[in-house]
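Only one chain is included here, represented as structure tokens and corresponding to the form predicted on its own.
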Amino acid sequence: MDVPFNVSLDLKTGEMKPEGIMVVRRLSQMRGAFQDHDAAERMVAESDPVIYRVYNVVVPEESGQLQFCTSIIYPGRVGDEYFMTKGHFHQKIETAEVYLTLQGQGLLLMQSDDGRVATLDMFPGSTSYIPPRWAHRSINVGSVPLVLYAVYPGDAGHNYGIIEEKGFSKIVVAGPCGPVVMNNPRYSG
């Protein structure tokens, strides 16, 4: 982009105008991400719920530019596992990202390329730093949409393939007293 511009951001809903490129992820597009395949298939057959939306501002994907977007992860679960984003590494692995949580409650699940795992609480006003070389996934553990604003280098790119193939080593499920981070029984790291 070679000219300055504004985008209007609704701080409660995460909607941007102009909306740029909107990505809508339904459960049918994320079947393999959840542990309970039977529950996922029933939900797809009944309503195929929207798990999350992303509003991407149109900015060139090149060095020197900054990409920014909002993600809205809806409340819900597939079996005991909370609704979440697909999760990804950056294609250019040496790039970082910042998330500002605007609404809702969540967990930011991260895993480095050498296997370290970290989680950060997401709540209105929390600002999370995702270092280079860390895959990241946002998980809505609340009862209202989790809305976050993200900024990252223009040439970072997204690598979803590793997560689709191997998953994260941890998952987040509903426990009797709230969210529980546990080992992923299907992790193939």
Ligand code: M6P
Given for the second form:
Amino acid sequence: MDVPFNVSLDLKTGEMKPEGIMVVRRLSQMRGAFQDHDAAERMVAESDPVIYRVYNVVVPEESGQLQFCTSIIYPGRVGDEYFMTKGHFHQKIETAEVYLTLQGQGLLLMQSDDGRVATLDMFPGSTSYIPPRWAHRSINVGSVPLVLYAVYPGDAGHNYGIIEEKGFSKIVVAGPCGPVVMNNPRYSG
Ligand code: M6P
Ligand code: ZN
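So that was the form predicted on its own. Now I'd like the form predicted in complex with 6-O-phosphono-alpha-D-mannopyranose (M6P), please.
Up next: the whole complex, starting with the chain shown before.
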């Protein structure tokens, strides 16, 4: 991209116009990400809900450029687990990312490639720094859509394989008094 441009971002809904490339992620595309496979299969058969959407602006995937997008993660649960993004490392692992939460309540779950785990609260105005080498997943722990704006290097890319295969070492479930971060019983390291 070598010409300046604007997009119009709705700060409430996260919609961007022009829309660019919109990703719609339904439960059937990430059923293995949730612990309760029976609950996931039931929900897929019933309505296959949209878990989240991403509005991606089209920018070349090149060093020096900046990608930016919004994600809208809907409220809901699969079993005890809140709706969440798939989660990824960056293909170019030495690249960072910034998330600005616009609406809703969330937890940003992160795990470094040497096994450290961190969570950050997401709330309107929270500006979260995800350092290089940390996988990241956004989890909607509230009752309204969680809307976030993200900026990351143009050539960062998405690496889903490790998380699809192993998950994160922690999961976030609904407890009697709100979200609880627990060890992932399926995690093998
Ligand atoms: C954020 C950014 C995007 C990412 C999206 C959804 O908006 O990190 O790069 O695509 O969340 O997350 P995922 O790609 O893990 O499904
Ligand atoms: Zn990222």
